[in-house]
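As structure tokens, one chain now follows by itself in the form predicted alone.
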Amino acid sequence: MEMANVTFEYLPGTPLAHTALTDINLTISEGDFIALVGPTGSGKSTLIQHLNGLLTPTSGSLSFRGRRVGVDVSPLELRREIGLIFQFPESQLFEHTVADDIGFGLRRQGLTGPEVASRVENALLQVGLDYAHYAQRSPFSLSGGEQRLVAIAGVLAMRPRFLVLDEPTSGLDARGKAAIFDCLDRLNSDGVAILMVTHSMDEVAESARRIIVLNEGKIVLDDKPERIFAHASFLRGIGLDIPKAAELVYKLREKGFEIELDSVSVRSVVDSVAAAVKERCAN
């Protein structure tokens, strides 16, 4: 998937015109974990509704696979490919079960039968529900975790290799964020592209490989976490907080304990300092 020199305007020529995103260039490649963040009104939500064809540039290109979309691809067939998925997705939940929610869309492209059944049961594996479980159950009986994670496997039955998430943990307990994460991370291993809009730099920190920061509507940094959290400063000049563990790393380095700036995870920031302080003791 690829942007080139995207630029988008809602209302133009009219006295309400606004230039949402410029010059937007990106690249992203199957098997990608991709945190976007970025303060409010920076252009987040406006760039992911271009990922599967919601929206079209107002200038500059969308192309999937070398193809240009809306050319040589319809936007239909890239939601296909591309799986979006809004924030508090199971607001949209509506059937007696959780087996037909799921099956759904599926219904909607003419599939029928053993086939349908086959990829409800998939997708609920997918995001870690025994379909035995699960599968006859109201998804109004569900809790609210459950009932995202069963949002995000009617997406996952059309079977997507991108699948694009608007803050999707949001409103959800320790419990319920960790299910979503354990279901991306499931996800990205076998081989699907992620992208999560999202503004818990702690939850950047833990799992996202590449961290793309938007500011009004531009593309202002791009890399990985450990070199993205060394602008700490610019960060929070942009509106955004740092992760705690690099704002522990940035105060002991002040104490004098020789930590590495790129220790931005829990994990990482617990080796890190159980190094430091075992050299400290043996000097």
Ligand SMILES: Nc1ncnc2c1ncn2[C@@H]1O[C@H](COP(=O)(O)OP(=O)(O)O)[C@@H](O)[C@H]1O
Second form
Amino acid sequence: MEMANVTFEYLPGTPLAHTALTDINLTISEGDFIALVGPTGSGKSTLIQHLNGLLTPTSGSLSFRGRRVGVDVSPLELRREIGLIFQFPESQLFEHTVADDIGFGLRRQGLTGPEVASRVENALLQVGLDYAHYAQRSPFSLSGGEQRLVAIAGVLAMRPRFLVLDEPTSGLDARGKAAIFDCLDRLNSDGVAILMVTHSMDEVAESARRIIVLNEGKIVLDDKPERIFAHASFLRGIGLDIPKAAELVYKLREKGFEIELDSVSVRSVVDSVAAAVKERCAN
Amino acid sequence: MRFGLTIGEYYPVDSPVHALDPRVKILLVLVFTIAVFAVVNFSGLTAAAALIVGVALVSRVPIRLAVKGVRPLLYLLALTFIIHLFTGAKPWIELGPLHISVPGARSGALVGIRLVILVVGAAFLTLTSTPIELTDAIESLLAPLKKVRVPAHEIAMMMTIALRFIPTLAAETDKIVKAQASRGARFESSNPVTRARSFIPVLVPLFLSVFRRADELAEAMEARAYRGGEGRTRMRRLEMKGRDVLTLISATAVFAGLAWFGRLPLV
Ligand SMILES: Nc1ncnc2c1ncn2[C@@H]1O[C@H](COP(=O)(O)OP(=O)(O)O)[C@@H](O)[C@H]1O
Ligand SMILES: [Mg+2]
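Output the structure of the form predicted in complex with the named molecule; the preceding block shows the form predicted alone.
Zooming out: every chain and molecule, the one shown earlier first.
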């Protein structure tokens, strides 16, 4: 997926016109795990709505596997390959049963009976919900976290190769968040590319292999997590945090510890810090 | 989903017309309407159109936005004109089997142009006043009717709430439509039954959200001890200033002049 010089303006030609994205250049490859971060209003939601053709750039272009979106490939086709999950996706549930709701997109595609049933079962499995226990219940009788997983399953049932999520963990408790991340990690190891919007840096540090920072509609940083957090003061300046684990490393470095970093997940930071401390003691 | 200004939506700029007391604007639209109905010649209608152009210039609202409101009326206008054309009095112009009435053509054109002028003129009310200003103004204008048990405050509160939630619900609808489209919903079927059915995935979540919002709003209002208009003070006070009174009087005089001019035996 490639975005070239994409600029997007809301309500063009009116006094309320507002340029939400400016000159976005972005390439997303198969199997990526990307976090898109940025302060509120920086254009994250606007950007991801371009990825499956819900919004069309005011200027610039998008292409998917080398084909121009809107020219060689229609938004409808695009949506089969790229699953987009909005913020608070549980508000889109509408069917009588969980299974029917998850199967909605499949039936739209013209699939029927056993094929739908097996894909629904599979999608529930992917989000970690038990088919026998959930399939025939009303989605409105579930907890908020379960509803969200069901809504995500509704998109996964379409078997997208590329999953885009807008703040999938907002408003969930720690267990709900963990359930979402387990699901995303599993999907990614099955080869599904993931782009998730978030503003919680601690979450990002664990899974993402690439972080894109958006500010005022422009991409300001696009790099590996451990390198992104070297810009700690810049990030704080635009209202973003840096993960606690990364912060610890930078503080220790200031105190003269030599710590190598190849990831900012808590586990690898613990390992590197332990190694550095051991070395210092040995000397 | 389509974004953008629709007819008569508030156009946010600073101008003397925007700054005018909304009650004055409502009253002037009423006076203007009466005056335009009194006009029976084309000179008068031309003068009324010139007044509207003047208001457009002073208010810095592109007149195009006000004229947009006429579009839904085009069929009505055409129909009115045709009916006048064929049902009017003599003399007739005979075009084969058709009898076209000359006074009919005249009265049809008068009625049509008058309607356009009224719609365009009234559009400036909503283009230059926020919905909240308008509901406050309506409450204030209806206040004397409280004596005869017209629930002026409740009417205004209902209007305020309805107006307040239009953008919210539009945004909500947009989001649900996009979310369902993202998982394969289509809304453009040519079969009306399929088309109507395709909106179920939008309508069910939308209604759920409307009821939830209504509940939350009611609770929030009760938690703030809201119980109607009696003895309530307001944060935004409408104040009639000297300039507002002056505008009301002078514009009323101008509109009276318009009515008088419009009834002179001119073209
Ligand atoms: N439907 C819309 N109409 C007009 N402006 C919008 C709309 N949606 C978002 N915006 C504006 O575009 C900017 C980017 O918004 P958004 O993409 O939602 O940011 P984020 O998701 O990063 O918080 C904001 O300034 C917002 O006010
Ligand atoms: Mg957002």
